[in-house]
Structure formats: C-alpha cells, structure tokens
There are 2 protein chains.
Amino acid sequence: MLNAALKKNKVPLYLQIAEVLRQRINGGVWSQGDTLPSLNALMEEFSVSKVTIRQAVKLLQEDELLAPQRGRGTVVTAVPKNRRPLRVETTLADLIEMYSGDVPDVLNLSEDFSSPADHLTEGRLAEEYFHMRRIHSRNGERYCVISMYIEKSVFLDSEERFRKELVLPILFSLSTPKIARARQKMIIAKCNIETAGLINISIGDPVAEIRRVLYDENDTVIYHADVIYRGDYIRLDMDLRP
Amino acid sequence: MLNAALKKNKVPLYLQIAEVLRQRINGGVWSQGDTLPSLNALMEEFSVSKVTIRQAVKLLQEDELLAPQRGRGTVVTAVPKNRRPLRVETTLADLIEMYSGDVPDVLNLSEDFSSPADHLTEGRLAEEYFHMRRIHSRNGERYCVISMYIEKSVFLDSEERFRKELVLPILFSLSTPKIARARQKMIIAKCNIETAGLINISIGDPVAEIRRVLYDENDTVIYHADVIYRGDYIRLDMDLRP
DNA sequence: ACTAAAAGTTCTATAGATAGAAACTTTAGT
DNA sequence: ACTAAAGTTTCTATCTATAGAACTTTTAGT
C-alpha cells in the first residue's frame, strides 16, 4: 500500500524515498542520535532494491541529516532547527509590528515605473506606480521574492528609504496616506522556475503566493505586492474570533 | 540562467519541463487554441535535446493539456478550470457558514477512542475523545484528509449524525457545549506517503497542513482536527482588519 | 576468538533519460 | 505543384536508475 504512491510516480524512487525519510527526520519520528532501521528493512519496508534505498541514504548524508556506519547502522546527524521562522500576519496590527524583530537583508532586483496589470476587484488605481523586485534572506537564506508596486507620490516622497530599507514599515509610519485597510490573499503553488532559481529550491517545491494590498482613505491602492514565499519557511496562526 | 535550475536538480529534466509547461498552461501565458513555440524554439529555450521536450510535452498530451500536431506546431488544449474551489476561511463566522453550499462526499477510513498526542499550548483536555479519519471529496476528487477528535460525550450525544454528516455544522449547531473560540494555524508542507496514497497526488507535492481547535466556554477542547488539504485545492483570503 | 548484525562493494542485466543528428511525413500557404 | 514550417521517426551513444545476488568489511556483544 505504502508502495503503490512510489511506484506511480515518475520521479525515481531513490528520491522519493529520500523525501519521505527527510520527512520522518524532520516530523520527529527519528532524532538525532536515533539508528534508522537496517537497509534490508527499509528494501523490504518499500519494496525496493537496495542499491535504491543506498542512495536516498546518500542524499540525506550529503544533507547532513544521516550518517551510515558499516556494522552499526544509519544513525541521524541531523540538528533540531526552527524550520518555520517567520509568520505570515493575519491582522493589519500585526503586519504593522511584522518586522520589529529580525530584519531580513534585502537584495534589489529591478525597478521601473508601471503599474500592476491585473483588474483588481476593489478599490481603485493611481495614475502611476513605482514597480520593484527584491529578495528577502535571512542568514544567507534566502526565502521570498517580492514584485510590489508603490503608488508614484508616495513613493518620490521617500525614494531613498524605499529603495534601501523594508517598505512596509515605511508605509505604515507615515502621516500621509494613511493606511486605512488591507487585504490579503493566499494560495500554495508549486515553485515557478524563475523563482527557484532565484531562492535556491526546486521547480516544483511547495511555495506560497501571497497578494497584499494596502488602501488609503479614499480606496486607493498605495502598495500592491505579489509575494512567493518558500513553503517551508512560513506559518500561519489564525485566532477565529466570533 | 532559466536553464540552471533545471540542470541543478536530480529530478528528470523531461519532468521539470513538463512542470514548467504545466504552469504557464494554468498560468494564463498559453490559452486554450493558443499554439506553443515550436519544439525546435523550446530546445533552444531550454538548452535539452529535443526528445526531452518532446516526453514532456507527451506527459501534457496525455493530461490533455496539449495536442501536437505534424506540420502544424503543439496547440493547447486544456479546458480553463476552477482550480481553487476551496475558500480556507479565516474567522469563525465563515467557518461556521463553511459548508452552506456545495456538501463534500465523505469517505470515513478509521474510529476509535483515543486523545489528541501533543502537548496542546492553550486549553484543556477533557478525559478522552473520539478520534476519527476521514476523506473529503468533490466531483470524485479527494481533496483533504481529515484526523479529528471530537470530545467523547459530545460525539455520544450525536453519535449516528458525526458518523454520517459533516462535523463542523453539527459542533456549531449544539447549544451546549457553546464554542466560544477557536484557533487554526496552517503551514504549507511536501505530502507525505500515506497522504499522497489516499488522496492521488504525488509525494512532495504542496499540501497545506492545517490544525482546527475549537474551545467551549471553560476553554476545553471540544474538537481538534488536523487536516492536510491539497495545495492546489484551497485559497485563503484575509481582511486584514485595523 | 567467535558470532551476529549491518553497511559497503562488486557483478550482471535491463530499462529509462539524455544528447545530437538526420531523414521522413504532414500541414498550410502561395 | 512547390516551399516552408513543424512534428515524427530512426539511429547512435552515453549515462543514470533499478533490480537481484553474492561477497567483504566493520562494529558490537558475548
């Protein structure tokens, strides 16, 4: 039963594999320190031959999350480590105080004045807006791409500080526009090519594609931003108020 | 730079290709009677031989996304659908009005009387619970997972009901206990084996795992579902309020 | 020292993935 | 009918993935 999901795929098996023992490492069902069970067991437990299970091993030990030893066993190497650092915020108060702990390094990718290209349904668009790409990593891991569009005044008026430091808070600190509501969308993709290049995952791997816009008093669009996040790198945390 | 990517990753460039395809099919860049460039222009875009272009075009050609034809170029066939049918809600309002419209098919795989395993960080458990897994599915496609526990008398009380109906309208339906409060937190993740086994999709595949809490009005846990819904079945949409 | 357990190595064999090239067939336009 | 465009087929070649089996080496326990 647990084969039959393997085997209809056309991704080769060794890889396959290897992603479900990463996951047993990384869910908890083996720590650091335990013994995997024996090759023979996992051939038998997958139905695979071993030169098949040798090199999911292999994987995982270039990972650094196993270390097989001749005579003793595969024990795991891997260290526990937050893998869900940063929480996607689900109420504009959060956004606002998003960033007042850890600041990401930021990487500028393009710019240009244009504007968002999509039939927004609400609220209303600027004349014009400065368009940017950009990179967000933390300790040299890079986690999001960020194509944002800022409406043209507000912008010119910080253009220094929009270009260098995180825009959001530059956004909410100001007196004029005032940000009046905010509205977020959400869905899991798989990691477009162009991105996973840009992030270092592969094609394919669980991304999430977030839209956020940002109104003025008059509904007007100030910012507008199309985020991909890695999946692995975020979480969500919804109180469900009545 | 398109081509490092694909050649970085072990996965077979004919998959990585066809998943490429895949997207701007259902990205919008290649409509239904558009005609792709030709097999020639793909080798060159993508730097790979050709019969590697042509298996993964053949893999979109049997999902009938594509039909090439002799002399005349690769037209697309696919028919535009729907592919986000699921609205993730987000407050409790919505999530009590969830399944006011279109009802799922469920498919129940396993019962038995046991608790939830981890440490809850808020609440209170009551003594025992029932614990039941289902599937959830629409027009024959299976869409979620479903690992739930439900306290033990309040299932009693209904006992031929949660068996056969949807969960959540009933919890909401009850005039005691009153849920007074509910939490959901969400992380994006690769599906696991078993997963992939009971729903059709292909392990690694984008998957959003979800957990559903729902308090009464002494903060107990009267449900506790973990569900792992398929990416490309939900989205969620935020009103991020001030 | 002996034994059992377990990973590593070697061997044979087949199928699949990929590359590059050339020739053939089909379609559409002139 | 001719030409150009584009997919299809065929060929050669190499590498990778997978299977199964047997043997060797290492580790740990008695």
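Numbering follows the first chain given and starts at 1. Keep in mind that this is a model prediction, so the values were computed, not measured. Basically, rigid core = biggest C-alpha set you can superpose within 1.5 Å across the two forms. What changes on going to the form predicted on its own:
- The two forms, fitted on the rigid core, differ between these two forms by less than 2 Å at the CA of residue 189.
- Once both forms are overlaid on the rigid core, the distance between the two CA positions of residue 227 between these two forms is under 2 angstroms.
- After superposition on the rigid core, displacement of the C-alpha of residue 218 between these two forms stays below 2 Å.
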Contents of the next structure:
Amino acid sequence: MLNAALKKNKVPLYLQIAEVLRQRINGGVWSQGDTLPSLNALMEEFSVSKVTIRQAVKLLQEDELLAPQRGRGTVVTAVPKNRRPLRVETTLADLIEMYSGDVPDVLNLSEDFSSPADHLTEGRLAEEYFHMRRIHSRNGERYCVISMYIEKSVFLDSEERFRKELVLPILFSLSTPKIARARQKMIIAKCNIETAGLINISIGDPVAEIRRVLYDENDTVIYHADVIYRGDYIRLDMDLRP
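Complement to the form predicted together with the DNA: the form predicted on its own:
Left out here are the partners and the other molecules; the chain alone remains.
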C-alpha cells in the first residue's frame, strides 16, 4: 500500500521516502542512537533502487538527523522535536486560554489599511480595518502564517501591543468593544508553493486552514483572520455526546 501511494505521487520518490524516514524519527519510531535498517532492507520496503534510498538518506544527513558511523551503518543523531501541539478549540474562552502566556516569535510580513472581501465573512463589515500578515514561530520553527483584519479604531487604541503581541488575548482583554460572538471553521488542505516557502515545509504537505471571525454586540466584524497551520502542529480534541 505504501509503495503504491508513493508511486502515485508526483513528488520525486527520494523526497517522499526522506519525509517518511523523517516522520519516523520525529514520531519516536527510531530514537537517537538507533541504527537505520540496511540499504537493502529499505530498498525492499519501498521497492526502489539503492540510488533512491541513498538520496533520501543524504537529505536527512544534511539536516543532521542521520550520520554514518564506521562499523554500525547510518545512525539517528537527532532527538525528536518536542512540539507543543496547538489545539483547535471549540469555545472562545478555551481558545483564549490556550494562547494566554504563549509568546511565540512574530515576523510581520506586510501591513496596510484594507478590508476583507464581503464574500469572505458573515456579519456586517466596519468602514475600515488594519490588515497584518505575519508568521508565528516557536523554538525557531515556523508553524503558521496568518492574515488578519482588526477594526481600525480598535487597532489604533492598542497599536503598539497589536504589532508585538498575539492579537486574540489582546482583544479579549479590552473593555470595549465587547466580543458578543465568534465563529471558527477549519479545513484540511495541501500546502501551496508560497506557504511552503514561508513555513519551511514541502509543497503538498497537509495544512490546516482556519478562519476565525469575532463580532461585537452590533454584529459588526471586529476581527477576521485566515490562518494556515502546519499539519503536524494541529490537534483536534472533541467531546462526543452520546
């Protein structure tokens, strides 16, 4: 089944195999100090040539995940990354609590005064918004790119904070405007070429696309955000009602 799936994919085989091996290392299937199966064993598992396996292994050696050792073969040299998963919460309070105290590195890509397109959101749009596009990173690893619109007067009241901090906890802390309701939806998609370059993953990798919209008491949109998360950073937990 794995071999058939690899061959159906348009991505070169050695890149696909390298990603499978990378996932095994990050998932703890192979631990630091473990020796990889032999080239012949990997050739048989993936039904590919020795050249293809060597290309895949070389990529992971360049990323310092693997290293050749005399008399042992290829050894895992990296400790799996201890990623803190981002939960896709189903209540606004839980979402804010998840972000409170979190201080990721923020890289602002662009800023301007503009509004989201009418067809992108439900509710009434304000006259003008401040638009920011930024990347969030944690422990040096980029995990999401976000395009957000904040109602202009709300932004100007806390401009310095909005530029430097996470936006949702700021909005929740303000006395005005009062957040009356919020909507969030998510789809699983494939990473496009632009996003792949921004958060350092491969084209076609799974990503979670999330749209969040916050409304005031007059049903005016005060915050609209489109977020693209790396698939390996997202965890969805739900209580299922009997």
